[in-house]
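Single chain ahead, written as structure tokens, the form predicted on its own.
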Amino acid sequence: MRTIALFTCVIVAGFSVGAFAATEMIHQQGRAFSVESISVKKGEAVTFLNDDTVPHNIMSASKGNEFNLGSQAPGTSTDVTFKEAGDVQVICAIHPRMKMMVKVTD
């Protein structure tokens, strides 16, 4: 009986890890994004983590996948799900040199 319970826990844990693998993590540090561009599939989420010492206001500058995270304090993160295929320019409304591209595919 213990073997079955252990096996079930391993399977459930495996599914949990798989679910988190689909989310990309973008760091904000030194008033810059950790990458210049990423590709995600339609319906996938991107986590924007502010591990900088200053607030950021991450937003889309492209039609179709509009979002505005508002003031994101240091140490906080927010998930954004991209629902439409296409290229999405992501910027920080506070720091104009912070730019990146999210390519959303079908």
The other form holds:
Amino acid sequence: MRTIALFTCVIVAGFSVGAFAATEMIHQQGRAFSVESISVKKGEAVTFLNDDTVPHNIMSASKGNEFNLGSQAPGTSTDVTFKEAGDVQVICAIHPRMKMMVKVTD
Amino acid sequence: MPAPGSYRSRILAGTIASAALGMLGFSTIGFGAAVVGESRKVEITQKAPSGIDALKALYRRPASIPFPKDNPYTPEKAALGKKLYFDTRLSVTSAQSCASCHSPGFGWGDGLAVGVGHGMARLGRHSPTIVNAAWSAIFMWDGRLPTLEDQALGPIQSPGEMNMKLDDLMARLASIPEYKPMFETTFPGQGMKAKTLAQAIATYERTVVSERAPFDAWIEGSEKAISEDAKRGFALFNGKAQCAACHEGWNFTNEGFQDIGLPSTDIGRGEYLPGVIKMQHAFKTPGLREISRRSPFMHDGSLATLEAVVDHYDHGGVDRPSRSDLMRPLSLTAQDKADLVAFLKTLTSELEPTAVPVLPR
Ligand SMILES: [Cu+2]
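Switch from the form predicted on its own to the form predicted together with the partner chain and give that structure.
So here's everything in the complex, that chain up top.
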């Protein structure tokens, strides 16, 4: 019983760290993003989680918010913080069907 | 690199790539304005299909051909497009048609390592098949064109290929009396112009669909349709050999771009995405339908047989930063390799002969 309680504490702590780091979670399964678009505030982070079976290359060339996660292996997640307000087109360079918009507001 | 002047390498390169990706100034930006955090390992539960039946369901043929809203199918359009597709007068020499490089006799390719263009000059890359182009998300080996309509006009105008200026082409077609009424009927109120020409050709190309192959009969329940070797090959294709990571779905492609480690200097999609390491030497994953008729293989036509293709993947190719993380030595046995080839051969149909149309005079 004591062990279980301790274990629960660790999990809760783990989750709260994640929640602090990013407010939005984007999944990647079946060579697709989990949503077509999301809205975030400037300075907020978005977590890109590769929960697919193959590596993805998540990136954006939208002005002021350029980023490139390189080759993101399955089972990894990366936080991206957007600095400029505006529409950010996010793509996977490897899989052309993977596209989404991040609307960054002031 | 492709031959100079080749459409495959040149036409409006940056602009089109940018348009295709919905962004401008792609090649000049520096990455890093957004703040990227550390990558973390995450526990995930993969939803792998359970059992052979679930796996087979992923490869079922679609019931109908998708046509885009802005260029819907009509029988007249497809018929006109077929005439244009086989009409050599679309080239400046009146010697080459679309079918010269994308011939039904060679699985809608040309059977050559690399294509042959204007003046019999060798082109830089292998002529891709047009089979099942209706399902493609992006066009050309380097993905620089977003629609089949754009693609249809490319080789016509490319100096290295059909070398025909669009204005000259429309004038030439207008001088052939039987074409004009066909365009008028097919495109009421629009008539003959480059746009309708492209729409007609693209519509015909979308009707070029691989026919039922032994593999289709098998996934629909006919156990005897393919050999036991081929069934083992299918399991390997989806398992140990990892082919299905890219060659997925009924047309056996996810339209993605990978550097599969071929020893070639052609950087492919890297030309349009210079800041993305994984796109250097990356080319579009081709579908595998009608594959037995489409040798030699790869973007450079460098592998003559399916056995050589399987050997290449087993070896893993040139190890370089751009090489796909999915490419690594597979340790396939001789039996594994033979089974994979047996499976691949079940994707070729008993293709119906294609009648060459009578051309307008
Ligand atoms: Cu991807």
